[in-house]
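Next up is one chain by itself, shown in structure tokens, the form predicted on its own.
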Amino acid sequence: MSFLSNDVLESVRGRAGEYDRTNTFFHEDLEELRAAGYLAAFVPQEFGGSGLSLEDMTQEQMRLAGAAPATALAINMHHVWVGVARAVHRTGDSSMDFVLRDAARGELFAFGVSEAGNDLVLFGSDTRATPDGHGGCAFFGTKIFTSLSPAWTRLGTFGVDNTDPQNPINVWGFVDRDPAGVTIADDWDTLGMRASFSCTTTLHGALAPAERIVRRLPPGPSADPMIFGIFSTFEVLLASVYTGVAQRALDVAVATVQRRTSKATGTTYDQDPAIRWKLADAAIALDAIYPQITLAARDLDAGVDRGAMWFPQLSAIKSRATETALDVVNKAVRVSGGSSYFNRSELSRLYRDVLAGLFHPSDDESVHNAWATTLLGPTT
């Protein structure tokens, strides 16, 4: 049984075009999703949530993305932090249990990780983490693509503590939405995924108290359960969002060609062999993505150890899903005719939204590098 009702999804779908047109945040969607219990859907029942599995969440995020891609993408970030806390808790480590309790109480979690020009992503930061003398840290730096900017109440972030220059430490913690330490720019005006409002966020002394410092790790790649939890949950749920976008585009294209009539032949375009081939080709490619997402989510839920293969395989799922989604939406636009070029067309919006998949980690270059290293070893 699905968690989000069809009524909720149709309500969300009805607002997506206006949010995109006016470049506004999805406040109404957020309240409706909150009322439906969706912010706590992924929280284990023992912490007050509904206890959905990661596999369950992939299906819900696909459905939500089909209704409103930007809403699904932004809510993804909250679900990722919940998923990370779940993964850490499963190892017997309670350091992130507060995330689960807070999410069940209605707190909204966002990611303050990405930085301009920083391709180290999870392994290094230009942000400074300054110890406060009481076990906490104040963060100083600028984060980009911070989804949920108008509404988040907790920001997970990290920076580098250089107290000992010979032994820098990556410090991960959660800060409150406090204007004394956080400034959010009004700079989100993008090609697509507009309602996500992923604004630039400046941290100028944003404090994470001792009880919300969750990791101190050496810079560089790490097998720490929190880092793996971020990477795995992010890649699988992100792939789910773009797969949902692709499925919606395919559905719209099918409905479009069934009602459009050719002046040349007098038949509907669903009888045109070239259009039938394109849509079949798109459906075949998309069909291959679903089992990959499902199996990865199921294995992560079950704690299956794929060893060193997890990282390249997860990155490949994300890359394959976003690239396939881009191809599917492109084919949907091609067969639907010139009306899809107008901004009033849902396909026009989906075409712009799906492009954002190119910019999320792991990018195509890093995926290929990871697989080359796995197959051939590191370069010399």
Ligand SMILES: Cc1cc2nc3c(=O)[nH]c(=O)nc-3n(C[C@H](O)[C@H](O)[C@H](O)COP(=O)(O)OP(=O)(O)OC[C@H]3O[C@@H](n4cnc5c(N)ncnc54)[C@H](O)[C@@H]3O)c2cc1C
The other form holds:
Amino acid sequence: MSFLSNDVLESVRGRAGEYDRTNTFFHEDLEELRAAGYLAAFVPQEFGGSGLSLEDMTQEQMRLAGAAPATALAINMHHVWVGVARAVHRTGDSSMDFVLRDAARGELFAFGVSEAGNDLVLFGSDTRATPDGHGGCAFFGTKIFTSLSPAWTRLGTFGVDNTDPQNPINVWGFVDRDPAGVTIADDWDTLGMRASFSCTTTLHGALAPAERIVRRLPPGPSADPMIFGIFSTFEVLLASVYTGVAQRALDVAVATVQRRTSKATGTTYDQDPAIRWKLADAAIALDAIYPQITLAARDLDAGVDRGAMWFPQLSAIKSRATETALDVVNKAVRVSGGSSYFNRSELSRLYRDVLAGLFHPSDDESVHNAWATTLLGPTT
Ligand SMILES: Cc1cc2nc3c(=O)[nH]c(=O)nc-3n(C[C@H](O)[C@H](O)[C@H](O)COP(=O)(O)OP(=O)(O)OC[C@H]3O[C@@H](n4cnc5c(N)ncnc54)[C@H](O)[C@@H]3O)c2cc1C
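Now that you have shown the form predicted on its own, what about the form predicted together with the ligand?
To see the whole picture, the full complex is given below, headed by that same chain.
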């Protein structure tokens, strides 16, 4: 049984085109999803949520992305933090339990990690984390692409504490949406995923109090459960979003070729062998993605230890899902003809939205590096 009802999904779908056209944030979607309990869907029942598993969430996020890609992508960031807090809690560590309680109470979590030109991603930051003398930290720096910008109430972020220059420490914490320490730029105008409103966020003393500092880690790759929680939840749910976009494009293309007629043959294009081949090709590729996402989510839910293979395999799932989605949407556009080139066409929006998948971590270079290192060892 699905968590999000068809009514909610249809309502969300009905607004997606207008949000995109007017470049506006999905405020109404957010309220409807909140009312449906979606912000707490992934929160364990003991913390007041609905206790859906990661495997369940992959299905929900695919369905939501099929209705409204940008809404699903942005809400994904909230679910990622909930997933991280769940993973940390399962190790017997209660340091992130407040995320679960807050999410159940309706707080909206954003993901403030990306920085301009910083391809260290989770392992290094240009943001400064300055100790406040009471166990907390004030953050100073600029985060880019912060989805949910108009609405988030808690931002999970990190910066470097250089108090001891010989021993820098990455500090992870959660800050409030407080104008005294956070400024959000009105700079979101992109090709696709427009309703996500992933604006630039300047932190100028944004304070995470001691109880919301969740990690202090040496810079560089880390086996810490929180880092693994971010990586694993992010890659699997992100793959789900773009798979949902691809499935929707395929569905729209199927409906289009069943209507679109050929003057040459006098029949609809669904009878054209070349069109049938292209759509079948897209479906075959997409069909291979579902079991990978499901199995990874199931193993993560069950705490299966894939050892050193987790990182390359998770990044490959994200990479294959986003590359396949791009290919599927491309084929959907090709078989649908010129109507899909108009801005009013859903396929034209999906074509723009799906491109964003390329830019999220793990990018192409990163996934290939991970696999090359697995196969050949590090470069000398
Ligand atoms: C739709 C969407 C939503 C996203 N949501 C989130 C989110 O919620 N949270 C999050 O943390 N990340 C988010 N991301 C960010 C994403 O994960 C990547 O970090 C982002 O796409 C940048 O990746 P990049 O390395 O390709 O870009 P970069 O090459 O780093 O470029 C990003 C920007 O930085 C500028 N830049 C690059 N190098 C420098 C430099 N040396 N000095 C100054 N400026 C420079 C570029 O001109 C560009 O404007 C989102 C991305 C997209 C596309």
